[in-house]
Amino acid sequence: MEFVNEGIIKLDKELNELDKFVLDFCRILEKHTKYMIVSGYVIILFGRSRGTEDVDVFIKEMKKQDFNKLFEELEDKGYECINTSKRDAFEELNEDIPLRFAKKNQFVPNIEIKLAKRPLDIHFLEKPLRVILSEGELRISFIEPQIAFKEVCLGSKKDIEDAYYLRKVFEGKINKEKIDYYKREFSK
């Protein structure tokens, strides 16, 4: 792992099928909107061995016509929305109902798309942490808010272990004062 600068990490890892699935999906997303990967897959990306069925992604709010273009391209590239119809997807997304997309005739893995609505989510969506891989680039949340969110908002045993893992992997590279700040912000 090479820290190019504050906003870019080069990650030299052998890509697995989940990584390739996420890269493929995000290439489509980035043509239509800003996105940012959060939660469990971020930990997996940096080497923690644990399973996940879904990859959580925030996207920027979109106009319906732009969303429809995204939806159509996803369908054209072999993805389907597994929890709602195309007709209802835009409205449900805007009512804070996440959309799940998977390869056709599959359920796992899937991408769970949510709109970034909280000020912090919108802030990080505008300038995410870029992770450069051998076959492309992913945009993820910065590490400090990941740790804070897992420790304060989620708090399950798995989430606490994930936060601990990130603290170890990024030891000397994370700002503990920022983690405390985000913990306070997420607690509001």
The other form holds:
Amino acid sequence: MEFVNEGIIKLDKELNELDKFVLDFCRILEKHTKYMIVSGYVIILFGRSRGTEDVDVFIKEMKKQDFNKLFEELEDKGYECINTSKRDAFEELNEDIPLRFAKKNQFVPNIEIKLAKRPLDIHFLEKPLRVILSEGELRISFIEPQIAFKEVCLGSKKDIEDAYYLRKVFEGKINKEKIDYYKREFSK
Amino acid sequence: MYFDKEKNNRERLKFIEMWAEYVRTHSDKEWSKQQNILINSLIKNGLRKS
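Compare with the form predicted on its own: the form predicted in complex with its partner chain:
Now the complete complex, all chains and molecules, led by this one.
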């Protein structure tokens, strides 16, 4: 793991099937909108030895016609929305109902897309942490807000363990004052 | 049956700490090879169920 600068981490990991799935999906997504991966997959990307059924992704608000182009390209490239129809997808996304996309005829893993609406999510979406991998680049949330969100807002045993893992694996690389700041912000 | 949840949680966190230390001190290739055995098998089995 190489910290190229404050906003870029280079990972020389051997990619697994989940990494390849996420890279493939995000290559399509980034052509249409800004995105940022959050939560469980971020922890797995940095080595936590656990699985996940879904990958949480925030995207920027889009116009309907732009969203439809994204939807069509995803369909063309072998993905399908597994929890709603193309007709209803845009409205549901804007009503804060996440859309789940998986490879056709499969259910897991899937990508869960939500609109970034909270000020902090919008802020990080504009300037995400970039992770350089051997087969491409992923844009993820910075580590400090990830830890704060898991500890304050989620708080399940799995989330507490994820936050603990991030604290340990990034020891000396993360700003603990920032974590406390984000914890206060998420508590409001 | 008595089950000591606190002890179990402490042991889980201890393992997480040990694994995080391994990831910090070994090359990305080394830890990812081990992680991928788990992840790839979960994906393969998940897909079989669907």
